[in-house]
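Read the single chain below, which is given as C-alpha cells and is the form predicted alone.
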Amino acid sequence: MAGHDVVESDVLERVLGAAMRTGGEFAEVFIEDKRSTSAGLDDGRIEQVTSGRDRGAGIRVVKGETTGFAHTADLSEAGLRSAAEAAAAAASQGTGGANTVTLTRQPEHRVSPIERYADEVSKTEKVSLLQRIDEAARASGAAVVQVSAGYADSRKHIMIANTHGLLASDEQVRQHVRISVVANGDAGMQTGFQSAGHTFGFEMFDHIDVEELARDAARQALVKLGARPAPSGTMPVVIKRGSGGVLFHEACGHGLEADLIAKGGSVYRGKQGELVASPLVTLVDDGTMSGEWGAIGIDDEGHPSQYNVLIEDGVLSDYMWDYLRARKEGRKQSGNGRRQSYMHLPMVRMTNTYVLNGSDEPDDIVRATDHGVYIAQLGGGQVNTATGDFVFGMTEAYLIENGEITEPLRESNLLGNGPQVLRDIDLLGNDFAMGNPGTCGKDGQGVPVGDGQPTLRVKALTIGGTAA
C-alpha cells in the first residue's frame, strides 16, 4: 500500500476541476485506505479476532463562508466526480466555467519509520500477546479475579489533493494494547488499567514488555484493596510524570484550538502575548514526535506536521490552526487540521500536547510538600472550554504526609480550573515522560492523540474525597 497511489493524479485533477465548475473558491479531495485488526481477551478466552478495511474519499468545496461536503466509498473517476458535484452544489449555485488544476506532488514527510508491518504478522503471534498479558496479570496475586485485554493495529494510507495544486500522501501505522485488571478484597472490587500505543510497526513489542504492563495494571488494582478514603478539600497536588498530560490536553489544549477561539468558546480568546501560566510552563503541540500516538507526517489537509509552541515561559504565543481558520485570519496553517475518516470534515485538533521539562528533581517536589495528594494516574475527565472548569477521576493516588508518599487512596475526583492550574504550577520536574495513548473526542469525531509532562506540583486543587 505504501508508495502506491490509491487514485491517479490526473483523475484527481479532473475531479477537482469538476468540483470548481460552479464557482467554488477552494476544493479538496481526501482519500483514505485503511486496514485494521483487533483482538480481545476476557476471562482467559480470546473473544474475537476481527479484520476490516475502509476505503473512500471525502470532497469539500468552499465558497465564501459556505462549505459543501460529500463522501463516497466509490473511488472510480465517476464516483469521485459525482461526490465532487454534490459538494459543489452544496457550496454554491454559481454559473460555472472551466477550471484547470495542476497538481504538484509534495515530498513524503515521514516521522515514524516502520520495520515490521502488523499485516505481515500472523494472528497467532498477536493472540499470544494477549495470553502472555493474562498469565502475567493473574500471577500477580490471588486477589486478581478478572483480566481483560485488547490488541489493535491499523495501517492507513491517505492522499490529499486540492486546488492550490497540492498533492500529498502519508502512511500512518499504529499498534495498541490495553489491559484492565479487577482485584477483589475486603474493600470490594478494585480496578487497574494500563495501555501502550505507538506509531511504529509490530517491532513496538520488541521494546514494550507486555508482561510488565500487565503486572503494573494488576499492582494498581491490588494496591487499592488497602486504600483509605481520599481527603476532601483544597490542597497541594503533585502529579507524576506522564500521568497528567491529559489534564493539559483537556483543560488547556482545547481552548487553544482556533475554531473554539473564533466561536468565542475559549477562555484564551484575545490573550496572545499575555501571561496565562506560571513562567515555569512551556506548552507545545508536536505532530513530528516520532513514534508517539499523535505523530503524523502530514495533517488531514496535506500540511506537514509541526512543532508548535503554544505557551512559552507562561506567555500565550499562538493557537492551533487548520486551513479554513488560517485562511480567514490571514495566518499560517500549523498542521492541526485532522479528521476521523474520509466521511468527516477536518477541524482543528491536537496531535501530541505536552509540557516541557523544568529543573526540579521529582523527589524534591514531594519532599517540599508537607501535606497533599500524589497522583500517579489520572482517569477520564470533562472540561468546559468556555470557563476552563474541569473534573477528572484519580485512578491511582496517594497521600503525601510530611514530604513523603504514604497511603494509597480510593478513587475520587479532582476538580479545578484549567487557566488557574497553569498559573498555580509552582514546581516543575526534569523527568519528562509521555502518558498513555488517547482518543480525543470533539464534535462527534475521535482522533488519536498523545500527551505528557514532567512531575509537577499545583499549589492548590480541590479533591472531592469522602474522608471526614
The other form holds:
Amino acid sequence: MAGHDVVESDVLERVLGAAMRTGGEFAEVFIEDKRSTSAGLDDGRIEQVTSGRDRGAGIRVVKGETTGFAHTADLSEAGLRSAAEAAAAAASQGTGGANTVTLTRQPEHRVSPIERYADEVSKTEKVSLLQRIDEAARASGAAVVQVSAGYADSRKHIMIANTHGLLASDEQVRQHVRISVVANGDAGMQTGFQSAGHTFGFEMFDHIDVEELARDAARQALVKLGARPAPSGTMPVVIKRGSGGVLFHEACGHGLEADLIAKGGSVYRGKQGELVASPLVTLVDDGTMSGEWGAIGIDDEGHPSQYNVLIEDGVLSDYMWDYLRARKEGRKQSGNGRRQSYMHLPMVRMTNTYVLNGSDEPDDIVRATDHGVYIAQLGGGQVNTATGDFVFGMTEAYLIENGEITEPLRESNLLGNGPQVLRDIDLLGNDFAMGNPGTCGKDGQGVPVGDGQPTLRVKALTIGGTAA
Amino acid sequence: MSDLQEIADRVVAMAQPGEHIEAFVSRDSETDIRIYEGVVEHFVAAQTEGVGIRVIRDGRTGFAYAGVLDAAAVAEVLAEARDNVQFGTPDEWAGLAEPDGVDVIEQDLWSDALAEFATDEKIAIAKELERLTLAVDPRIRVDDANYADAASESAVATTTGIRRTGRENGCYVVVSTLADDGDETQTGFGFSVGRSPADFNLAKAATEASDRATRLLGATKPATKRTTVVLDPYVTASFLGIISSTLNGESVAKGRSLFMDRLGQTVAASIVTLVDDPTNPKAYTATDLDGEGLAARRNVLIDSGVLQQFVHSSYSGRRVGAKSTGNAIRGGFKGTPGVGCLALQLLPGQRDQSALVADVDDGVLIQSVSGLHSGVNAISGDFSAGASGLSISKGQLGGPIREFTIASTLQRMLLDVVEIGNDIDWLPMRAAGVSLVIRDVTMSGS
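Give me the form predicted together with the partner chain now, not the form predicted alone.
Next comes the full complex, this chain leading.
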C-alpha cells in the first residue's frame, strides 16, 4: 500500500472535470485509505483486538458562497464520478461549462520520520504493552482496584487533487496508548489517567516507558484518595509545564480560527496588531513539530504544514486559515485546513498549539504564590468562542499555601475567560514541555492535536469546588 | 429480505465448529444543509456503509470492521477478526446474546414522508429558520441555520440465532445565534426535531435561540455561596446522562460504579423514580431493539429513592449473574456493543417550573451548564460544572448571572432533590428533560 497512489492521476483529472460541470469555481477530491489496529485491556484481560479499514473519497465543489459535498466508499472511476456529480448538483442547481484540469504533483513534505511501521509489528508485541501496563499499575499499591488500558495505531494515506492543478499526498502514522486506574479508599474511589501519543512508528515505545506511564496514572489515583474537596472562589493558579496547553488551545486558539472570525463569532475579531495578552506570551500553532500528535506533512487540503506565530509578545499577529477563508481574504492559507475523515468537509483547525518559554524558574513561581491552586494535570474543557468563557476539569491539583504545594484536591472544574486569562498571566517559566495527546472537537469532527506550555501563573481563576 | 441481512447471514454461515460469530451490517445516508445570510453555505449529501464482525472462540474475542461491503472486503474482515481472536484473554463470560423470548414492542421509526422530501424544500426550511430567528430581536445575529436528516438501516445475525433488521430516519433543524449589546456578545441556540419535517416547530426554535442569547446580556458574576438550584429541563437531561453511567452494569461488574454495592438501598430522595423506557414512543431515542438485537424494554432503575437494578447487556448480565435488560448500545459497525441507558426519564411531579421557583427563597435557575465531561467524575462522584442562569430571590426570578460553577457530589445531589416538575420535555438526548430542584449546592463565583 505504501507509496502507490490509491487512485491514478488521470482518473482524478476526469473526476474533477465532472465536478466542475455545473459551473463550480473550485473542486477538490480528497482520498483516504486508512488501516488501524487497536487493543483494549480491562479488568485484567485483553478484551479485544480490533482491526479497521476505512477507505473512501470526499468531493467538494465551491460555487459562490456555496460548497457542495459528497463522499463515497467506492473508489472506482464510476463511483468517484457519481460522487462528483452529487457534489456539483449540491453546489448549484444551474449548469456551466466543461472544465479540464491538469494536475501537478507536489513534492512530499514529511515531518515525522518513521522507523518501524506498526503494521510490521506483531499483535503479540502490541498486546504485551497492555499487559506490562496492567502489571505496573497494579503493583503500585494495594488500593489499586481496577486498570483499563488501550493501545491504538493507524497508518493513513491521503491524496488531494484540486482544480488549481494541485496533486499532493501524505502518509500519516499515529501510535497511542492510554491508561485509566481506579483506586479505592475510605472516602470512596478515585481515578488516575495518563496517555502518550506520537506521529512516529512503533519505535515510539523505545523512548516511552509504558510502565512508568502506568505507575504515574496509579500514583495520581492513590494521591487523590487523600484529597480534600477543592476550594470555591477566585484565586491565583499555577499550572505545571505540559499540563495546561489545552487551556490555550481552548481559551484562545479556537477564537483565532479564521472561520469563526469571519462570522464575528470570536472575541479576537478585528484585534490584529493589538495587545491581547500579557507581553510574556508568545503563542504558536505548529504543524511541523516532528513526532508530535498534531503534526502533519500536509493539511487535508494539500497545503504543507507550517509554523505559525499567532500571538507574539502579547500582540495578536495572525489567525489560522483554510483554503476557503484565505481565498475570500485574498491571502495565503496557513496549513490549518483539516478534517476528521473523507466523510467530512475541511475547516480551520489547530495542529500543535503552544506557549513559548519565559524566564522564570518554576520553583520560584510556586514560592511567589501565597495562597492558590497548583494544577498538575488538566482534563478536558469547553469554550464559548464568542464570549471567551471556558471551563476545564482539574484531574490532578493541589493547594498552594505560603508558597508551598501542600494537599491534593478532589476533582472540580476551573472556570475563566480566555482574553482575561491571557492578560492575567503574570509569571512564565523556562521549563517548556508538550502535554498529553488530545482530540479536538469542532462542529462534530474530531482531529488529533497537541499542546504545550512552560509552568506559568494566572493571577485569578475561579475554582469550582465545594470547600469554603 | 434486505441485502444487508443477506450479507450478515452469509458471514454467520461461514462459522466453523467451535466458533461464534456476530455480523452487524449497516447503511446510513444523511443530508446536511447550512444556511448563512440567506445563502447555502454547504450542502452535504453522503452515504456510508460497513460491516463489523465479532468472532468468539474458547472465550476469546476478536473484532474487525471495514467501511465497504464488497465480498472481498467482507471476507478480509472475517479473516482479520479470526486472526485477532488469538490475542484475547479467555473470558468465561464472553459470548453473544441469545434470544430471550421477550416480545418486541414495535416502534414507528420510519417516515416515508421524510424519505421522499424534496431537496429544495429542505433548503427552504433552513432559510425560513434563519429568517424567523433574525426577526425575533434586533440584537440577534445568526451564526448559521441548519437542516439535517439521516436514515439508517441495519441487520444483525449471530450463530446463537439472533437475526434482526431495522431501519429508521429522522430530521432536525438547529440555529446558532449571537446577541450583541455594546462590547458584549452572548450566544444561544434553538432546535426542533422530528420523524418528518411536518413535526418541526420553527417559530419555537427561533424564539428559544434568540432568548438563550439575549437573556444573558448584562449578566454578572455572582458571589460564592451555598444555594438551591432549579435545573431547566435541558440541564436535567444532561445531569441524568451522567447518573446513567453510574447505573451501567459493566461498570458495576468491573468495580467502577459508585452504586455497585447499593442495590436495595436508598440512594435518592423518596420522590425520585428513574425509569429507562425506550418503548415509550414519545422518547426521542425510542427503539424496539437494543444493540445486540434483543427486545428493548422498560426498566425501573430507582423506585421511590431505592436502587432497584442496573442496566445490562448479555455480557455484563452474565458476569453478575443477571440477565440482559436489553441495554446493549452499539455506536455503529466500527465497534462491539457496550452497555447504557437507552431512554431515561424521571417520573414527573405535579407542578410547573414557575411554582417550583416560587418556593425558592434564595437560589438560581440554571439554564445552561458546561464542562460536564471535564468536571464530573462518575467514579468518585465529584460534580462541578460551569453554569449560567437567573438568580432567584424570595420566589422571584432576578437578573442573569454567568461565570460561576455549581458543585456537589452525584451521591448528594440525588439525595438532595427537593422537587421534580411536571414539565417533561422529550429532548433529542438519551434522557428526557424535566425541571428539577436540588438544595445545598455550592455556587463558586467571585
